[in-house]
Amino acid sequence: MNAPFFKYEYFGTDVSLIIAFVIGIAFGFALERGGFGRATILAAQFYFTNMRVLKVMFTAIVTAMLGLFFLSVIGFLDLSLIYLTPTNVMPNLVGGLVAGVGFVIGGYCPGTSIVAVATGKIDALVYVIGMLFGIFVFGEMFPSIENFFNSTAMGSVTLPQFFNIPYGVVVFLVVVMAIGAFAAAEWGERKMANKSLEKKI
């Protein structure tokens, strides 16, 4: 048996949707139990007072990356069959900026806002309504921005392909970057905790 299972047709589209639904529910439950259904915790990372989001997300990225890498090394997973979203540099940069600003203002990202709505958070409901309105506006505006949306296309490209370096080197560098990010996050939390203590004194 080899992966990805769907590409090798071990199951069809209907079963894949059921699996995706179950994984989505499990992911949402994990987010909620991790405190990611509260805007105060999510927004705290921008003030360096609680870097839980960065730590959890970086851990998830590194875990998935190492899993995919070693499964490909032993020949279980064919990385060339993994779907990659095509890259359009400028539209991706603008979209990332808009999403980041929305995250800072609203205190949620799209996924965590749905988690918060499921637990009855009113602010998250307002956020989701705003997000749906934004999607509607984007759809209405799409004909006028279609050229920009499809501009600066690079196709489906990975970092090893882009920099022309071995996959393993990129994996190592990302792990080093994650360790550095963890250390910086711990330092930032201690720094902000000391400032809060100084204010109380």
Given for the second form:
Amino acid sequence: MNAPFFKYEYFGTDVSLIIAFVIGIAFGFALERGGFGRATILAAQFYFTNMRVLKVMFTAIVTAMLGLFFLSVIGFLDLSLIYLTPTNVMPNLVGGLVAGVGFVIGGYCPGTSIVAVATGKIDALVYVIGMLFGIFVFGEMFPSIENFFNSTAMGSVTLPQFFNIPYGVVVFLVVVMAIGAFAAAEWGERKMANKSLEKKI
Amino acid sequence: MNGLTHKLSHIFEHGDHAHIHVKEKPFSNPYFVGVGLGLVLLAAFVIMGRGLGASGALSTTVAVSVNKIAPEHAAKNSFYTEYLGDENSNPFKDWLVFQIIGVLFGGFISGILSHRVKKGIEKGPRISTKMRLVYAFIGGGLLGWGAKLARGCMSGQALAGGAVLNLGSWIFMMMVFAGGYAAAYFLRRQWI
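Having seen the form predicted alone, can you show the form predicted in complex with the partner chain?
Now the full complex is given, and it begins with the chain already shown.
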């Protein structure tokens, strides 16, 4: 058996939709368990009081990254068949900045807002309506920003390819970076907790 | 006597509390959740050859709505047509659409199991409900717009693209944190 299964046509499109639904359930379940259905917890990330977003996100990235790495090393998974979103440096950069600002203003990101709606948060519902509006505005603007959208195109390129460093080395560096981020997050949370304690006294 | 009534009322109060106020369970350990989320993401890669996503389904919704109201207008715009697909297939018969419906179910199931499904508005102590909702709309709008420009959101770009070490995804992720921390100071009244 070879992975990705869908690319080797072990099943068809209709089955893939059922799989999408099941994976979505697991995704939503994990997000809710992590506290990601709460805008106050998500926003706390940016005030260093609760670093759950960073911890969950980097742990998830590292877990999936290591899984992909080892499965490809043993020859079970063909990495070249995995979809890579093409890189467009400037649109990625500007889009990321705008999304980051929107994250703090709105308190959710797209996936977490869906979970928050599922658990009854009215502000999340308003947020989703805002997102639909933002996408509509983007759609209406698209003809005039299409050039920018397609600018600085680099195609499908990974960090190992771009920096010309072996895949395994980049994987190792990301693990080291994540551990450093976790240590900083734990330290930051403790520091902020002490600070709020001092304020109370 | 007085002591006894006090004791009794205390018992009743306590009972009432337990009855009406089902205490919600604390959130799980973030590292544990992270491993779980990572395995879900890995499963998506192994089974489907693609990662998770959240904003794609919303784009399909917008594209279909625009197409319903003004089909000629939508047909001229390559952003919309990409989400509409060809005429033979229903645009909602899409991987990301089914996945996001699953997210809705999964979030609800987890919320029910941990007694966290409750109608309410998430906000800091210093902001009015009305303003919170205005901010929610503006923030959602910016995120929707930014995610489309960046070809994905926190799920598709940061999480899935991050795990496959995609260059553009890492640029996006770093910029999300940069934008978030840069703007956080000006929005502190809303959250803390």
